[in-house]
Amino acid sequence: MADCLFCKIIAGDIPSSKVYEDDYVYAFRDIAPQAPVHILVVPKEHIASVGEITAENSAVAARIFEVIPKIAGAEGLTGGYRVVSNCGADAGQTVGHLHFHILGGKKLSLEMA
């Protein structure tokens, strides 16, 4: 989508601190981290949110969950990490492109859940 922030980041139109990329997934550091390690993992295909995952595009979501442990391991998150996806404005989703936050690098409080 032409006006999607994450689509522009994936296309290289907006700079990012890339940590991972393959044919289907792009991951980069959050510009306003909520933990010592805060990485966003997004599909290259534009899917608006978890609410738009279907039988036709679910392989992309599955690929993201294959990649998340690899990224967490490369970041040294051996004590654990949190994976979060906000779905819709009421949940705090601010960019209308499916994305998962990897949060770690410290003991996370339950209030962040």
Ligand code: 5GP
Second form
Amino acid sequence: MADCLFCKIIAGDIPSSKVYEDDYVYAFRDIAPQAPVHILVVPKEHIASVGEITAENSAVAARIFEVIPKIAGAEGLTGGYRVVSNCGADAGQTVGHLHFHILGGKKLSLEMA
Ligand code: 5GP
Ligand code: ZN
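Having seen the form predicted alone, can you show the form predicted together with this ligand?
The next block holds the full complex; its first chain is the one shown before.
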């Protein structure tokens, strides 16, 4: 997608601090971390949000959830971590490319909304 920030990051047109990459998935550090470890995991294919996951494209979502524990392990998040995906305006989604936040490295607040 020409006008998508995360597509530009995946393409290398905008620099990022990469923590993982394979043929389908890219992960990088959030520019404004909310926790000591704050990583965004995204599909290389442009999918707008969780709301756009379908039977046709869900394999990459499964792949993302295989990758998340690997990243958490590599980051030393032995005490646990949170995985969050904001879907749509009411949830506060600000970038329209599916992404999962990995948050950890401290005792996280239980506030959900
Ligand atoms: P959302 O609010 O859509 O759930 O999450 C978008 C996330 O992308 C935010 O946590 C924000 O800090 C992060 N972000 C926005 N622009 C950039 C950028 O240019 N580089 C990186 N690494 N993260 C970004
Ligand atoms: Zn995109």
